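Heads up, the chain below is alone and in the form predicted alone; it's given as structure tokens.
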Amino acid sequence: MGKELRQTIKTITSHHLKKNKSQVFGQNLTGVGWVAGTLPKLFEKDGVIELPMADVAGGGIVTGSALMGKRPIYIIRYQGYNWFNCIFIVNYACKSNAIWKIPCPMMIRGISSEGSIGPVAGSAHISTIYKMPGLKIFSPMTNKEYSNVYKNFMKSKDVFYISEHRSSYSNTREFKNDLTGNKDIILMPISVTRFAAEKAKLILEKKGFSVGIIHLVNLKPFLIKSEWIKAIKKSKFGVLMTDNDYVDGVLRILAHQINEKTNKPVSVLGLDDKTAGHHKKVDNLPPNELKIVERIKIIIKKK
């Protein structure tokens, strides 16, 4: 069996730790789990930094530590927290080298997940800082797809935010992208519902369908490549994008982005209209690969 996700991140923090003499911080980081298994068991003289129950103050203080070159990496452990933690962040760090020359580099890793956790911490949140300048987004599900992110962090100027979930930890697979041939339909999943796409994707060839799959992972810049296009543009019912967000935010950016290139029609399928609660009576959870069939021949019967 290959390497879990987790085991990649932990290898990442602990080496940048070290050898960067950097630092982590977030809240409860060294309690039950070390975030899930991703964080190595060091401690604050190793550079992990537990903050307070302040969430504003948060990010305050990891921009402060991003001045003074530090690269840090802030682990917020439930995305829809962005709403308290990425005040300072989007307001200062991502301005900061735009209108001073400063650089406040940092690493943020915002963690989203589902089931019975509220309203607030539940499901992906990164459309709330998405149209902040001076911000890059990506959001990987896998060992390679996190290492070259890290990478390029490394040799950037630029606050980036990393979209993680907890159900891909676990993950020791890579994806690869299908456009070979021409296709009834392309699918273009983000985050956790990546996994959901391809398991959708084999339901429906064994139905006689032709379907092809785009992995996103870097989310702003979003850069069409040429191959889509020319994939998408052959399709015969367009594009489907999944993500566990609401389909008002990054959803209909993007697709509006794919729409403009290809001229095809784009449709988008994320989490319900409405608020999720504490029980899985009243869960709001991303499209699973049932549900992906099922709009696929929605919009397949349309035509």
The other form holds:
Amino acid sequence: MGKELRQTIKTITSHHLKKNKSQVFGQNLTGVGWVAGTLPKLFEKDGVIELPMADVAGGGIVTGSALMGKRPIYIIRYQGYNWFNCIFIVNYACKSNAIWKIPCPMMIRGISSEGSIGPVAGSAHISTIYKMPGLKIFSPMTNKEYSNVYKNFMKSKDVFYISEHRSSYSNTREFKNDLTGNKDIILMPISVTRFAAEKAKLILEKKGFSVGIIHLVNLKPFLIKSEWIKAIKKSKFGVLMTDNDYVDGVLRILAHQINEKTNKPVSVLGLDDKTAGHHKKVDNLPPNELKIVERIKIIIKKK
Amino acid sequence: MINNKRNFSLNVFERASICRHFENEVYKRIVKKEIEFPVYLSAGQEYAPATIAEIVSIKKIKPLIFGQHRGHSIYLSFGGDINKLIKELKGKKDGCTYGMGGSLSIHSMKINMYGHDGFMGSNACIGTGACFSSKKPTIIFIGDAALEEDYVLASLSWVSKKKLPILFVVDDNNYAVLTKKDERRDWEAKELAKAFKMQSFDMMDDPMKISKYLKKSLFKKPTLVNIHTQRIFWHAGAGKDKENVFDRYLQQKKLLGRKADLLDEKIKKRMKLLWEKN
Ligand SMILES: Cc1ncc(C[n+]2csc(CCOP(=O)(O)OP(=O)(O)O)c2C)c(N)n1
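For comparison with the form predicted alone, kindly provide the form predicted together with its partner chain.
After this comes the whole thing, all chains and molecules, with the earlier chain placed first.
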């Protein structure tokens, strides 16, 4: 068994606290599973700071810490709280270097998850903050991806938002893009939908389709590599993008950019445009492999 | 600490005079439309920052400073570069905030003054975090309206819990733009801070009173001081809401006599010259 992602995050955090004398801020950090096992069992004296239950102020406090060059880590336990937690980060920390030439780097760990947690807490919510200048957004799901993002953070003057997913914490594998040969369609999944997209790819290939995949980790800035453009242009039916945020957000922004660069149709599959309830029957979940397969069949049939 | 009250008063007066004549020069340029973005003049409210700047200077403390939109007097009282502020208001690249700051977002690393983003009271949280992580003495200037922001209340609570070396200065001019305090709330800043177990005071902007309350305990424990001031000009821009508001600057000038008159004249000329030069 390889190392789980939660272990990597924990190791990075310990190192960051000890070596860089940094701080980790968040609510309800110490105890209650230590953030799903991603946080070392440390306390205020070690740099793990329990913020008050004042979500807007909390983001401002972390911004002040970042302004002092502490490179803090800020844990947002449910991304739905971005609405409160990110106000001063996107309006101060992200703009500080541009206005005052004072970098205000911090690493936000925004955790997404879903399944019976109702209308507020579930799913990813980076669409709420995506448009703001000075912000970098990543969604690593593997050990290597996470370590790379952290290394880049340590070299950067920017605010890094790491869009995590609870289901990825037990992940031990790495993902690989597949763009070999001529593809019928290319999947471009984000966050937890990357696991489902890999499964959907297998199902479709068994049925005789040729399916490519590009795993998206760097969401902002969103750089479309030339080999991606080539492969998409060559594909028969273009791209299907998937995500666990609402469909009318980041997904459509990125889809538009890909479409502009390739002139190929880009479909999107994210959370439906509806409010989730708590029971399974009324939940609003990200697309699973079956939903992805179903959508691809529709795209192919239309042509 | 303050051995010579008259010297102290004159030093505070000098700081306040720089602020006053600076603002009068800005006023003229707003009227002439040489400055077209919103400007938040601080005339009438100089005495809070001028007195506190003098106190920290005597104590040889260089605190972190977090102000909000009405910040010219904070910048000038604590020794921010006057030429650079003029250039900033003229939108020049060599202004104190590289031509990006306008009036609202000015900053100066020379005096540890951090800029404001425009959300009233955001500086309370950001200053609190900066103090928490650096453990440096910190002054946070807010208005009586900003104090009502939920996130400012939360900051007070945490500052108190963590026993941070912070001084909150509520520059209480009674107004949120034009809405008076008694239309907005039924509590006083001093009582509020007490509820959070902070040391708190309420006073007029009389320099001797401010120094009497702050000289001993400054930065020793979390403190809030509500200082009543009078805004002479509009909330933003050049104009007056009413005539004959009490003017602390003129009152001190009269009280301090000839020396103050001479300082006032000298600084008035200097400000005029600096504005013409830059
Ligand atoms: C979050 C937020 N809400 C509203 C405003 C609009 N606004 C600008 S200044 C102001 C009043 C501020 O009053 P106070 O804090 O007492 O400072 P003063 O202007 O009197 O110096 C308001 C409501 C704002 N800037 N930020």
